[in-house]
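Single chain ahead, by itself, as structure tokens, in the form predicted on its own.
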Amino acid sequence: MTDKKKTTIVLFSGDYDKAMAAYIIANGAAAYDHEVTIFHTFWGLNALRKDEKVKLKKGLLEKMFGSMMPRGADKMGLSKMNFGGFGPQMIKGVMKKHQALPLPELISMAQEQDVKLVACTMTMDLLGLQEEELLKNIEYAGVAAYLADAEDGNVNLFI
């Protein structure tokens, strides 16, 4: 009996299209019976943010970061052709026409397929994000935990 293949992805980007690519790859790998981890760090954490505002006690700098970052996967901008926020609406229209799943649904699908979604605790500290602001059923860990997963990975990607 062979060991299960492992795929790890570092999602560093906060761009909608790049996060979509990470989740499409993750869902595809999970469908091929890979053990999949997505390690969300820096702006990639925005994919895990809840859509609604969560009232928490924060310092000035943490409040500023929170207000500048998109709240939830569906509010993320595009890496190219953002056009002041109009670009994401255009791409979402094209995706709907071609029956492609939007990012929030890809995230839900990944959770249903037991893709391990990990929020980087060091980055959360730096940006002032708290667990209550992120989706349920995700894990919290530092870079050492990611490296332990990646060490045995058959596929390791940085997006």
The other form holds:
Amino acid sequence: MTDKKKTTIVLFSGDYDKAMAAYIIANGAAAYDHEVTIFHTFWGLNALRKDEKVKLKKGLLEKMFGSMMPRGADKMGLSKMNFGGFGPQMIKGVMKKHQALPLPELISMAQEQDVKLVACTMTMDLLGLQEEELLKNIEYAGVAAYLADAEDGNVNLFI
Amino acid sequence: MTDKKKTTIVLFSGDYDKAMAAYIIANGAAAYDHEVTIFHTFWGLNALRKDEKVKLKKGLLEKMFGSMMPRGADKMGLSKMNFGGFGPQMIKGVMKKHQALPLPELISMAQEQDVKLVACTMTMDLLGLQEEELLKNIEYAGVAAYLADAEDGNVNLFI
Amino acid sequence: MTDKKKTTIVLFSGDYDKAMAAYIIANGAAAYDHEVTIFHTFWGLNALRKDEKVKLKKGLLEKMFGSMMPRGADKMGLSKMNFGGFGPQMIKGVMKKHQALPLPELISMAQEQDVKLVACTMTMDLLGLQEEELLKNIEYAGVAAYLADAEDGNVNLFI
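Let's compare: the form predicted on its own is above, so bring in the form predicted together with a further copy of the same chain.
Following is the full complex, with the preceding chain placed first.
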């Protein structure tokens, strides 16, 4: 039991810009001493993938999904103006110029601030993702755990 | 008046995967004894359409919208990797393999669990949808009813 | 300090239909005497752009972003069935027929109802947008201000 304020974000989207928004809010909330959880489901799981290929035994469909989805936060596209991958380079260019943190560093910062990063086990199954492919220090849980966090949440967002 | 926790979801999206996420959260919350409402607006209304064609008197624009939008949950596309309709087949394939419920069954389960399914009357007007085209046991309401539910909600999401 | 209910919306999306949903909820909540804030970030900032071109000194990337993004609410596209700009015309046609307010008028109404419209300064920097390009009576703030509003919010949405 805790008296801390709580922020709970479902990150459904696999877009670089939306994941950035999620992690900026999460890091901000953690800085304001909220207890923060990001529950990664569906395409949002891609933000937690390691960027190298991990050799694993998989079925055909799982292999197809695995190779078509971006490996890690840095390879995700934009929700708007993606321009076949040129858009993310533009955004990363202006971010560098304005000294804004790129997504992989926002994720590291969240981990340092004890933001709880959860991977949705049900959608991991569906997309054929395995724990070995995801970053370290991730928790694995389902919708019940999400709801337990969210029902006492002050800020609940679906991104 | 009730002491139950409350989950209120605006389903704006007409994507199969986003609607799945909405209904999985809704069914989970209902299982945890929340009072749950899904308010279907804009493209989210398509999840409530019957899959057969319903003969109705409509204007030209309404007819165009009606024929271009998917008839029912099973015909909705994916928000990512839709591949001209091949993506949903892939997802449905892995869902079957993992014994995950397809969207139409998630909707039936929600109705069995007394999740309140609401269709936004204002956007029904805009898109030219009529009650005869939607599933049975749907409520019809506007933004005022949504806000009355949401302002006491524990978990409020826009999907 | 206030006893009013609070609605706080992050408008991330630059889609006409999603922005409409945000402003319809905001205007509804204001009518029910909520304290309402819309925090415009990323592509959602485009809803606040003036529709004329404003001469400003900008770097090359900022100029590119500025010219590729829609100038103002009326020029935004749809999240679905955009059809290269024909979709918004269809929607605006049916809206006119059903006497629904177009987005620019929903924004004016929100301002008349004292909905607080905030532009996210961090993403203004990233996208190269300057105060001179945005509507009057906008507040400028960052994620900390958003969280301060949202943590006491009754209805918090990310759109």
